[in-house]
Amino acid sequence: MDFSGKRVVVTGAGKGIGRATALMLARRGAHVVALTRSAADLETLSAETGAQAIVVDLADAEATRAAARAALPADFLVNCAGATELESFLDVSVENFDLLHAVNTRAPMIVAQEYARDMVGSGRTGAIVNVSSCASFVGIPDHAAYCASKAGLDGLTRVMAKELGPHGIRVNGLHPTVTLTPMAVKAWSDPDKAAGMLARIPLGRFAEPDDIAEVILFLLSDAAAMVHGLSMPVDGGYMIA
């Protein structure tokens, strides 16, 4: 697949998911908009690939809406950034429950409303993928603000695949399983937790960031050019376990 000459914004760019996304954008062309909370993750970032670097809070509504249009214009869009906190649902804080919705779900729409916003208006078309999780669809404890706010995701997307189709821009979910990620690794380091989720994969492994990268970047391309308003598991088979 080839991104040349393409312009892709790529959300939660620092690390995990997100920085395999925006390298392997970089290494087939593209030019990567990288949003993230580190500014040492994007000083790295920059130096790899000469992606333009953007820190924000995507906590914050207002910063994250000036972070999207200071991105644009752009082809393409990732919205990748996540945030966990462990907590069983009966000691789920509100400060917690808030941010996670803030971060996984309230970010995404505004980063997606200036994209498409800047699409119609130009004529242009292109494509949005939304990267949930398999926590959207199944119960997971200790998760309960977690799986809410991709659920919340999953909804959005769905939405805009209806209201953006229209205008030519195509609108994907994508729902990774356990990523062996720094947030992943916080939140599946006990190994009787891990050996659980893992003996319900056939494939009998986590995914590594390029896996989802990979399908990410299919998604984004000409040969997903029918695919549209797909709720997609790259899960090693745990869906169907």
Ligand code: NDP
Given for the second form:
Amino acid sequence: MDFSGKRVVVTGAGKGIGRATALMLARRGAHVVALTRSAADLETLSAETGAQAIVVDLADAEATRAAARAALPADFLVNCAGATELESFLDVSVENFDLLHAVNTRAPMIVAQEYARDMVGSGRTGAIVNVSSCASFVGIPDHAAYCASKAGLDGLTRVMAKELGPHGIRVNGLHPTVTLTPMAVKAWSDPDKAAGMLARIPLGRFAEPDDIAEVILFLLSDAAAMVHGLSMPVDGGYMIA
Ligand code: NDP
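Same protein, different condition: the form predicted on its own was shown, now please give the form predicted in complex with the ligand.
Then the entire complex follows, led off by the chain already shown.
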């Protein structure tokens, strides 16, 4: 897959899956525009790849819209930034519920809205990948706000696919299982919990960030020209009933 000459906006490109995606895109010729929170991550990414760096807190709606506009024009968009807080349902706080919805659901909406308005206005075609999670399909203990925020993102993906498809903008959701990133360290460091999750993955391992990045690039590329509105697990078989 060759992305030469393509500009790709990647949110959450500082760490984990977003960073792996940005690095892979850059290796395959793309110019990456990276939106994320920690300036130090963006400095090293820019030094490595020449990526354009935009520091933003995606929990802030106005700042997110301004950052999205500054990132344009672009050919493709990867909404990858995400956050989690571990709380049992009985303990979920309104603050964390709102925070996870702001970062995991509202920010992808705002960034995609700005991207799509620009594409539709200029008559160009493109593709969006919204990075969701298996947690949008499965109730995972201590992940109530996270599961709800990702299920909300899936609803958004489906409507975006219906409305943006006629404009030549493909929209797909991608659903990783546990992927070995800083987020996984936060959510799955407990060996008992990790073992229970691993036992449900027929391929017998957690994902590496590059496993997910490869599929993101596929969904952006012309190889996926008829793939639209999909909720695609990348999970080693975790979702098999
Ligand atoms: P990481 O925590 O490793 O990286 C997340 C990236 O998003 C970081 O660069 C982080 O920046 C950025 N980010 C988080 N919150 C904000 C914010 N408020 N404003 C701006 N940037 C922010 O996560 P992963 O790479 O693991 O996750 C990537 C995506 O994949 C997420 O949407 C996640 O929900 C999803 N996912 C991950 C799984 C996993 O097991 N890892 C499983 C299923 C889905 P900073 O570090 O500066 O906060």
